Each structure stands twice: as structure tokens, then as C-alpha cells.
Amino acid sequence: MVLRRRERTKRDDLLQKREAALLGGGQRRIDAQHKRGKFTARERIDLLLDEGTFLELDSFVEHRATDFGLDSQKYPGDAVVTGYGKIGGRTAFVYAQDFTVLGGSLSEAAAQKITKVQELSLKNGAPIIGLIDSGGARIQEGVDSLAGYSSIFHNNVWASGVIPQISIIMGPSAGGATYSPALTDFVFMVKGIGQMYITGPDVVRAVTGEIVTHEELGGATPHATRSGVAHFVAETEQHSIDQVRRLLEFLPSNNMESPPAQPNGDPKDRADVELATIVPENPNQPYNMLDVLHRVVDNADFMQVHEEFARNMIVGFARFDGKTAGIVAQQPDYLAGVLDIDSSVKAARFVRFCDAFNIPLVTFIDTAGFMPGTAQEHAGIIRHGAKLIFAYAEATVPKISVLTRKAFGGAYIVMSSKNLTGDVNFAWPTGVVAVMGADGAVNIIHRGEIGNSDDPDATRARLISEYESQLMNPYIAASRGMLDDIIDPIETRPKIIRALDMMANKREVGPTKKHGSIPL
């Protein structure tokens, strides 16, 4: 009897362990949480992860400070939720910092908590995701809180081409605690929730004298469309979690697999006659690439990552006959496709990424060049655009792409061309590679006959016409092999499917080295 009332007794106080651990901070702090439309911690992991599947690890670790009045608050599980479970029906891992407990701050013990189910997500090749809710390094832990975020920061590196890793920020995260986001593959962002900065609007202020809300600095919007920090913005919580859902639809667990196959009944033979007519006649008119996108891809379902940064690229997942593939594509509905420095590195860092995980490449072409001009060239569009040619040359997984309406100069080369080692080219008969448009090659070539003739703008008109002709169209690059085939704009998505078929075992193996040295 003795014996099982001790039973009964320290069973009891595991129970009341778990009961205090459930509660975080206390109930007068989640009603705060909630007051301020966020959820807690475990609540965020419940909607992220299948019903049930959720099992916590450290769940009775404390800090261990005692400085400062620490001792006297103390939490177990700490600032933060671990453990792993099921998304889709696959394995994946998870944090989720607690706002309730001492404000999420990270501690010793909370990045020991971190950096564990980090390395338990790298030994099982599994995706880990992180809900960032924190004021930060915890003050009273000096040193020791900081040597934390140095470990998660070299977890995050190892695991980077590894595993996808995945931050949705849904609170603070300042100062050196944004690293870890940043290192990571994707950023989910929640509008007036989530906010990113290094300094914050007041050390802004006393030291530039500029005034600036949280949200104006480090919110979603200025990360999502200047900054190029946040990859996805969502109006809500839940909104962020299902888009985060749905992005690991299309990757692999980790480097070492195929990604995800799901059939869905889209015919791979299936044309479609309005492609044909979706290229304007007048060359210099824009056109949205998104409707040849959706009219291609398996039932137009196509998740557009950076949508509202450097909007003259287009980068984003879909699936042609049930299999995920990257896409990369100009938006010459938004100035006109030019390449510059934010879209060259949007396309560079997708490009890379999807090599990592064994994603093929299709890329859609319809671009005049890099964007001119001081401001470009002094910012560093040499360095920058570097960055897209060495991701297409020293990518290893099949490369297609199809040109809708023109190629010109170095932008030509760069979007995944046959001599940057692509696989199949396809071009529409809109299609042109050139060096340049012919208003200006003329101009280059004829300047002195137009300036010696008798009607300049009739002799322009006249040789504008000529090098159009004769060089402005896809069969010359055809003819040199620069080209694989001219198609027939409606037969786009069954000849995309075949080549992707025929290179599904595709193998390329470089030269032995440490790695390559991108300019970055």
C-alpha cells in the first residue's frame, strides 16, 4: 500500500509538472498573448503539425541563472517548445518560442533546447521549422545567451542544402536573434505581428534622428517588398501556418530525396490554344507571364515565393504531371523584365536552392537586358548578376527553358542558356536571341550611312526592318544549336513533361573541391 501511494504520489507530480508546463507564463499572460491576436506557443505547433501527432522533448528544462531575480522564475520547458511530429504525414521538427515566459527571451538553456532538435532534425533528414516570438537574448544570462544564438547560427549553416528549414516570424525578433531566420531557407511573415530588425525604432532615433514605427521598420510589408528578407507575408496566423503546409507539399524531406510526387489528373498532353496568341505583336507591349505560368502547369496551381519583391522575376513551385519543379520566369509586365540586382539575387538564391534539393529548373525568357544606369552600376549589378550566372552554370538538376519573345545580350546568357550548360531550349517563334534590339544595333552598325542619307528616318525604318528580319528570330540560334526546337506555343506543357521525363535520371558530376567560390 506503501508503495503505491508513492507511485500515486510521484505520478501526481509529473501530472502537476506537465500542468505547469502546459500553462508557460501563467494564464494572465496568455490572455495577453491572445489580447494581442497571437496564439501561444503550443497552441501555433497544434495548428502547424497533424492533429495528434505532436510529441514534446526537454519539456522539464529550467535556466539556470540565478542572478537578477531569475531564481524565483523559473519555468519548465523555459522560453521555448520542442519536438517533432507529423506534417502531410511526414516526419518534421519544431520550436516554438514562448512570449508567455520571460518574454521568449533566448537562454542557455532555451538555445541548448534549439540546437538539440536541430541536430535530431538533421540526423533524421527531416524539415525543421521554427514560430520566432522573442524580445531576444536574455540580459541577465549576458554571455551565455549569446554563445546560444552562436550555436543555432552553425546548426543552421550545416543544415543549410541538408534539410528545408523554415522561420515564421510571429512576434519580435531583434538584434542578432534575426540571423537565424535569415540563414534559413524560407520566411514566413505575419503582417502586424511579426517584425525583423537589428536596431529598433528607438536606437534608430537617437541615432539618426529618423522616427519610425516597429512595424514601418521590421514589419512584413517593408521585408516583403524592399528588403527582400520575408518570402511570404499572410494576413493571420493560421493563414501563415496553412501556407507553410503547403509549401512542404512540394519538398523533399531532405537533399537525399526525390521531392513528392502527387497525380492530380491534369493531362501531360493537355495544349492550350490561347498560348498562341499570348504574346503581343507589337514587341515593346507587356504581357502577364503568370498566365503562361498557369496555363502550363499542372491545374494552374503555381506558389509564388518573393511575390512582392523584384517583381520583374518570377520564382515559385508547381508541378508538371504530378512531379514539383522551380520556376524562374521575367515579368515583362513589370519593367519589362529587365534584369537588376534584387531580381538577380531573388532568381540566384531560388536557382541554388532548388539544386540543393533535387527540384528541376524550367525558366521562362522574355527579357531586354540588365537594367542601365549609374545607380545600378554603382550598386553593384556586375557582382550581382555574377551571382545568377554561377548558380545556373553549377546547378546539377535538369534545366529547360522556353523563350516567349526575346533574349538580348548578356541577359541571354544568363537565363539558363545552352553554353550555361541548360539541357533542353526550347523558344517559341516569337522568340529572338540577339545582342540587342535592332533600333539600337542600327544605330550602331549604320550610323553613318543613316547620317549621310538623304531621309535618316526612312533609312533607319528601312535597315530596322532588314536586321529584324534576318536576324531577329529564333531559327539562327536554332541553326547554331543554341536552340533545341521550335515550338508550337500551345504544346508547351507536353514537350516541358517530356524533357523532364527523359532527364529524370539525370547525372552530372563536376570537378572535386571543397566548393565553389560565388561572388557574393
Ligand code: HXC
Second form
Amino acid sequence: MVLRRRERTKRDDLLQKREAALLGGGQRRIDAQHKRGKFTARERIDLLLDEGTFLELDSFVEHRATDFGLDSQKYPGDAVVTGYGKIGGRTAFVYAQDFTVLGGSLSEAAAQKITKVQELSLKNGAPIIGLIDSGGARIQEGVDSLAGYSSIFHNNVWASGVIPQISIIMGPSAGGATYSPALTDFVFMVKGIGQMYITGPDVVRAVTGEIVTHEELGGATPHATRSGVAHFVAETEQHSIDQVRRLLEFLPSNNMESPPAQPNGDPKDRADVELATIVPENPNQPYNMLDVLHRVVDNADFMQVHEEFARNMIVGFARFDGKTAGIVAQQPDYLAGVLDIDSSVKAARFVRFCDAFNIPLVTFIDTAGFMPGTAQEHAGIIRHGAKLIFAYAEATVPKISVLTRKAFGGAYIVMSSKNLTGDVNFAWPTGVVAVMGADGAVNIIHRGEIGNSDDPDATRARLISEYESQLMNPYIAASRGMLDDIIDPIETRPKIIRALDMMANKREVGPTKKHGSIPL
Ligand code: HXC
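Since we've got the form predicted alone here, give me the form predicted together with hexanoyl-coenzyme A too.
Whole complex next, starting from this chain.
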């Protein structure tokens, strides 16, 4: 009887401790978090994971620091909630920084909690999602905190290409707190709430004199449109969580698995007559490549990555016959789909992610080539364009391409071309493979003839017409086997699905090496 009472007391004690841990930095700070329109770390985890699946780890961990008054500011679990659960029925690991505890700052103990779930996710081949809301390194803990970041970064790098790593920025992400997300595969930012910067506005003002708000410096909009740090922007926290759950549906849990198949009823042999007229007669008139993509993928379901960054290039996930594919496509509707620094880097990164996770690549090409001019040359278009060549050449997943209109010069080579080991290369009859457009070509190769002519304009027009009829078509490339087929545009979807099916068991092993040296 006495024993039973003692057991009950111990159990009560445990429940009490658990209850205390749920309060993080206390009700006052939880209320402040809510007042700012933010959820708490635990509320976020509950929204992210399938209902009732969260199992918390390390809720009894406390920081060990005593200096600067920290001995009187101990909170069970410290400034991060960690554990695992299910997303769409599959295991996922999660950590959520708790801003109510010392601003979610990273202590040595918090770092150890995070590295524990990172190591579990790597060992067990499941994605990890970090919910970031942190003032960065815990200032009072000095080097111990910095060392904690080192371990987290190391784990990010070690897990890269093995498990999907995702970050959602749901509050400040300052200093060291920016670099772990930057090392992950996908960064989601919540508008008006998520802010990422190496140094905040105060330091910026002190060092450079520049006056800037938190949002202008590191909000979702500048990172999604200009820096490219953010892959996805969400209107609300719930929206970002919905986006993450949707993204994970496209991805395998690790690099040893194939992406999950999701039968969806869209017929494999569905033709689309509208595709026959989508490319305008006038080669300089734009059209929206998204119209093409939506017509060929399963149920027009296409999840764009980096939607607002380098809009001349489209990348994202879709399905063909229920199976995930990575789409890379030029957007003639924005800067004529030109290949510039940002679009090259955007596509290169996406291609490498897909290759690491066994996701076939389907590339749609329509570009006049690389962007000329000093701005791009001096900023390193050669170095950055080379990244895209590297990424495509290195990728061993099935690579299919569809040339809808222009593939001029370097752009032909870069975009999954046959000699860069593209597997199946299709062109529409409107496709053109050439070193350059007719205008530019004629001005170079017939400069003398045009200059000496009595009527230069008429001569130029005749030569352009000759060039166009002889070289501006897909048949020369097809006659050399560099295009495998010229297809009726309306049959694009069935042709892609047949090609993907043919390559379902593709295996390709490159030469033994430690790793390549991509031109970074
Ligand atoms: C310890 C911190 C903290 C930190 C915030 N707090 N940041 N405690 N270390 N880094 C505490 C505050 O003292 C406060 O405690 C609580 O968290 C909430 O902070 P507030 O400032 O009141 O909140 P807010 O006004 O919303 O501002 C949030 C903030 C700001 C923008 C994040 O706190 C801030 O600028 N923090 C410092 C950011 C920073 O420079 N971090 C170091 C980066 S260097 P109370 O008790 O009042 O609730 C770094 C090195 C690694 O990370 C670099 C690797 C490359």
C-alpha cells in the first residue's frame, strides 16, 4: 500500500515536470508570442505532424551555463523542442526553436538536442524539418554556443544528399541561425514573421550607416525575389506548413528510396490538342511555359520551387503517371527565358537535388542563350553558367528534354543535350537548334556580302531567309541523332511517360572519385 502511494507520487512528479516543460519560457512570453500572431514551438509541431504522432525527446534537458544570470533562467527543454512523428504516414524528425526561452537562442544544450535529432534522422533515413525562431548564438554562452552551431552545420552537410532537409523561418533567424537553414535543401519563409540576416538592422546601421527595417533587410520578399535564399514564401504559418507537407509528398524519405508513387487517375495516354498552337508563329513573341507544363503533368499539379526568384527559369516538382519528376523549364514570358547567373544557379541547384534523390528530370527548352553584357560577364556568368553544365552532366537520373522552340548556342548544350548525356531528347516541329538566331548569324558570316551590296537591307533579308530555311529547324539535329524524335506537341505527355517508363531501372555509375569540384 505504502509502495503504491510512493509510485503514484513519482508519477505525479513526472506529470508535473512534463506540464512545466510545456510552458517553455512561461505564460507571459507565450502570450507575447501569440500577440505577435505567432504560434509556439509545440503548436507548430502539432500543426506540422500527423495528428497525435509527435514523440518528444529531451524535454528534461536544461542548459548548464551559470554566468550572466543564466543560473536563474533554466527552463526544462531549454530553447528548442525536438522529436519525431509522421507526415503523411511517413516518419519525419523535427526541431522547433522556442522563442519564449531566451529568444530561442542556441545554447550548448539546445545544440546537443538538435544534433541528436539530426543524427537520428540521418541514421534512420527520414527527412528533418527545422522550425526556426531564434536570436542566434546564446550570447551568454560564448564559444560553447558557437561550437554548437559548428556541430549542427557539420550534420547538415553530412546529411546533404542523404535525407531531405527543410527549414521554415517563423521568426528571427539571426547570425548563426541563418546558416543551418542555408545548408538545407529548401527554405520556407513566412511573410512578415520570418526574417533572416547575418547581422540585424542595428549592426547594419552602426557599420555601414544604412538604415533599414528587419523586413527590408531579411524578410521573405527580398529573400524570395533577390537573394534566392528562400525557396518558398508563405502568407501565414499554417500556409508554410501546408506547403512543407505538400513538398514532402513528392520526395523520397532518403536517397536509397524512389520517390513515392501517387496514382491520381490522369490517363497516361492523354493528348492535349491545345499544345499544337501554344508556340506563337512569330519567334520573338513570348508565351507562358507554365501553360505547357500544366497541360502535360498529372492533373496540372505542379509545385514550383523558387517561384519568384530568376523567373526566366522554372523549376519544380510534378508527377507523370503518378511518379515524381523534377521539371526544369525556360520561361519565354520573362526576359525571353534567357540564361543568366541567377537562373543558371537556380536550375543547377535543383538538378543536383533531384539527382541526389532519384528524381528523374524533365527539361523544357526555349531560350536564345546566355545573357550578353558586362553586368553578367563581370559578375561571373561563365563561372555560374558552368554550374548548370556541371549539374546536368553529373546527373545520372533519367534525363528527358523537350525542345519547344529555341535552343541556341550554349543554351542547347547546357539544357540536358544529348552529348551532355541527356537520355531522351524530343523536339516539337517548332524547335530550332542553331549556334545563334538568323539576324546575328547573317550579320557575322555575311558581313562582307551585305556591306558590298547595292541594297544591304534586301541582301540581309534574303540571307536571313536562306539561313532560316536551311538551319532553323530541328531536323538537322535529328538527322545526327542528337534529337531522338520530333514529336507532335499534342503527344508530349504520353511520349514523356513512355520514356520515363523505359528508364525506370536506369543505372549509371561514374568514375570513382571523392567528389567533383563544381565551379562554386
Ligand atoms: C541570448 C537572447 C538572444 C541571444 C534574444 N535573446 N537574442 N538571449 N542570446 N542571442 C533574449 C532577449 O534577451 C529577450 O530576453 C528575449 O530573448 C527576446 O528578445 P527581444 O530582443 O526582447 O525580442 P525582439 O524585440 O523580438 O527581437 C528579437 C531579435 C533580437 C531580433 C532576435 O533579440 C536580437 O537582435 N537578438 C540578437 C541577435 C544576434 O545578434 N544574435 C547573435 C548573432 S551572432 P527576455 O528575458 O527579455 O525575454 C551568431 C554567431 C554565429 O549567431 C555566427 C555563425 C556564422
